[in-house]
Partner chain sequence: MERNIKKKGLDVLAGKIDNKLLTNLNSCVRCGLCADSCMFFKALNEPKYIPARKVALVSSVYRRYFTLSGKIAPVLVNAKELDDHAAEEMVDLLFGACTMCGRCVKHCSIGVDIPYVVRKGREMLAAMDMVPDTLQATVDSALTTGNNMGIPEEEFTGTIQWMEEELIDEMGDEKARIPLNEMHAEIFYTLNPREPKFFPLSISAMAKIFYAANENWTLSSKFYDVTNYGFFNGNRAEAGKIAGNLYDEIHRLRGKRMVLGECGHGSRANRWDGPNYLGKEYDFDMITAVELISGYIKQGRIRLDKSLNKEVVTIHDPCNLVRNGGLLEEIRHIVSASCDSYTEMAPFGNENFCCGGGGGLLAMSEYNDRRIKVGEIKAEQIRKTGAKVVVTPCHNCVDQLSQLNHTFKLGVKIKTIAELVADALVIRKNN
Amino acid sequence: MKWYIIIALAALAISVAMLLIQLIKLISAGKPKDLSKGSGNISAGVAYSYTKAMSPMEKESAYLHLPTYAAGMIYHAGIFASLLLFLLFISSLFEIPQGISIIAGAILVISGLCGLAILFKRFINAGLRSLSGADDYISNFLTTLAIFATAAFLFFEQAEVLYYMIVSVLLLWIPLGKTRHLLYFFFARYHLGYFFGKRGTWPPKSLK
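Assuming the form predicted on its own, can you produce the structure of this chain alone?
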């Protein structure tokens, strides 16, 4: 086995192990501790949190910035596609046809450009810049770089070593930086649904 693939496998194992530890801690923490008297339906609130509440029209930060929201959706789709492709590459289950590789690579380039646009906006927007820390920039940069590296590997076999090295760095960063929200996202949505569902705020009365 090639040395850079061994490094990538080690990075994947470390990343998964660290995420599993965080998952166990989250599960062990149990449900939100809320001693107030409920006035709503928790199950309905949680269901709403994972469905209609995710619509951009339900979030002020989204519907007032629809181009950024759209770019974010494309960016995240590219992230998950890149991670899936990494698992396919490293498992050697099958070889991706050249035509599909070119199309997939082109789509990933668009996704990476969306990531760059979001990063650039964070730099130039004073409000976003004031709320941003090093983690925000590192997480965006590494993820965007990994998307472009995946596209490059789909286009050129010669990019193989560079691709595996970049993805290995991202994998090691995922459980350390804000990129770990790929795990915490689901628990955060549950807690929101639990909190607002118990108070009868979610789902809105028009949807009950």
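Each form is matched to the other, and the largest set of C-alpha atoms that superpose within 1.5 Å is called the rigid core. None of the values given here were measured: they were computed from a predicted structure. Residue numbers count along the first chain shown, from 1. What changes on going to the form predicted together with the partner chain:
- Once you line up the core between these two forms, the Cα of H181 stays within less than 2 Å of where it was.
- Here S36 counts as shifted, since its C-alpha moves by at least 2 Å between these two forms after the core is aligned.
Show the form predicted together with the partner chain, please, the one above being the form predicted on its own.
The following holds one chain only.
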């Protein structure tokens, strides 16, 4: 096995292990005890939280900021596609046909450009800058770089070593930086659904 694939595999193992530790810590911490009597439907609230509440029509963070929201969606799709491709490459399950490689690479370039745009916004927007620390720049930069590296590897085989190195660094960073929201996001939605569901706020009632 090539040395850089061994490194990538090690990075993947470390990343998964660190995320698993955080997951175990989360689960073992337990839910806060809530002894109040509910007046709504918790399951319906949780289901709503994972579905309709995520719709761009429901969130000001989306409908008041459509360009950023759209860029964020494309960016996240690119990240997931890149991670999926990484698993495909490393497992050598099958060869990606050249035509598909070029199309996927082109889409990833668009996704990477969205990542760059978001990074650029963080630099130029005073409010965002004031919120930001090294983690924000590192997370955004590394993820964008990994998307571009995936595209480059899809286009040129010669980019292989660089690709595996960049993805390895990203994998190691994911559990440390704000990128770990990939795990916490699902718990956040659950707690939100529980809270609003129990109180009868979610799913919203239609007014006659």
